[in-house]
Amino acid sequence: MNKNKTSINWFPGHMTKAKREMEASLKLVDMVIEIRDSRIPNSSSNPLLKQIIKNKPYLIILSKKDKADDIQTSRWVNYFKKDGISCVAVDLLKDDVIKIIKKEVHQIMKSWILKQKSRGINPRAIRVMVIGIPNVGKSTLINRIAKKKIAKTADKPGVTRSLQWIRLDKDIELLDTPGILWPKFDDEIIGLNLAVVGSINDQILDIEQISVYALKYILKNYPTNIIERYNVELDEDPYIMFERIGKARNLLKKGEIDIERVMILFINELRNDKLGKITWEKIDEEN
């Protein structure tokens, strides 16, 4: 297998329908909010969504900042702002997301509001489409805004399935949309990043491929996270590390280290934030 380029195909039928619905609904809205994952700001952006939103005013919300490297998150926010794109990083469960979104939307739509008023028109509510790939926290955001559970949430991809309107306040209305992925990942690294954080089904890539990629990356960029979690001596070879982790956790099968169980444990602990804050894409790797 080519370690840098491969085509990973995954495009369930409901996502084709969702894309058509979003394209049809775009004419109903004034601007777009795209939710991305702070841990993978590049990989969690669907290129199909860029085609759909076209020239609409645009805000990127980097979710799950509590799970990402603070320094890298700050760099990503500055990167987008330097590119002329409004961007803010949030903890969807703890931050005052309503206040943050209202401030950003009013700032982005300021000229539109002034134009309406200059014509003697009392501006109607700003209509905002909320988009994002599965598992970036979009449903969590919608539920926080609505102050009740109206969007299904789950720690797995592809739960939200239909369009729905939510009123933020008298000035802003949000159109929630299903999380959709694109037909294939031409860059294997993007597919691996999505798999590591749980944004694509585990059947797409095997557990060995995901866990080896993840452990190699952490050993290179966050080695102390491994030491603090497993109290093992470091080695560059991920398979040696899996042996050491398995020994430390007593994961045996017929007297030998059960590597598959170690890999599953490692990925589960990674996704449950047991290995600390990790960002899988650094800004200097994008430029």
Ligand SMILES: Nc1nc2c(ncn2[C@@H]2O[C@H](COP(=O)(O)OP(=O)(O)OP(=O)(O)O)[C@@H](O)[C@H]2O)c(=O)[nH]1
Contents of the next structure:
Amino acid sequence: MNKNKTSINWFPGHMTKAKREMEASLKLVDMVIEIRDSRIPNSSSNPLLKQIIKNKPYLIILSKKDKADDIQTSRWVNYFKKDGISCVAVDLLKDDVIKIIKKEVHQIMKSWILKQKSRGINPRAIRVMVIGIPNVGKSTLINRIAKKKIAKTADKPGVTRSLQWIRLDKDIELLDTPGILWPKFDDEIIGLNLAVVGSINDQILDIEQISVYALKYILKNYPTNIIERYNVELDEDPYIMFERIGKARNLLKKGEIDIERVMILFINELRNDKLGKITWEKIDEEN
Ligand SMILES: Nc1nc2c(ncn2[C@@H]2O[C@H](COP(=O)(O)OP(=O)(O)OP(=O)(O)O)[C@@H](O)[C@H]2O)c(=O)[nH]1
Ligand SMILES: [Mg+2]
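Can I have the other form now, the form predicted in complex with the named molecule, not the form predicted on its own?
After this comes the whole thing, all chains and molecules, with the earlier chain placed first.
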């Protein structure tokens, strides 16, 4: 089926360039905010992130929490926190992100501020950079902050590139261009997870592969969501389920169920959140 290209084609040359640009920008900041998608907290990160940001303090923001399974989201937040990583889950469209970020950044940078003060230095503003793979909400976050504080952007002297900074409060400045990381395409499950949440278009994988993967997962983990949406009897065989959904929706071709149309409908409904709040990477309670 559809095997078009992604919006950004991450061949090695692009990755090297992106990595180099990010490393240059990182030199200018004190800490990093990595945005990940609450529904796929692992698949929406990049394996080289640690290597790129080195030992800089960092905060994970799990975006789109309104689309994820709340129980799983709180488990993921706890999981990161137990690992010593600050993490907060948000709805970037509705939550008071400015307030949340201020609180987290001040908390994370507390020792940095104290250290500066103990050296008799009046601490300058904390500089922060937002990074993440495509579609996680980087621009949404920056725009929400910028809309309120746009008047206070300024060029930093002593920097060869002219960068814009957005002021969050008197102590925090945010670089107005986010760093884009490439997703992990090499792992098939990760590719499927990125596809089900709509973070990559249907280029690498086809509709059948995505829809079978997604339906199997929902049947196993969120079966009632299927019943609520399609009002059909459950079966563990996804193809039998597609037949039933097709029948319920009257998707016929020459008197037979048009499976391809059913799969397309299912994927579209999934991406439009019609199948409820779903997390595609679960974490066990003991973690
Ligand atoms: N429901 C919901 N939608 C969100 C949230 N955050 C972002 N979005 C939506 O997700 C889509 C992608 O958001 P962007 O801010 O463009 O993502 P980005 O990381 O800048 O993406 P690229 O520029 O492609 O790298 C947009 O349609 C946003 O409205 C959220 O917390 N909840
Ligand atoms: Mg963007």
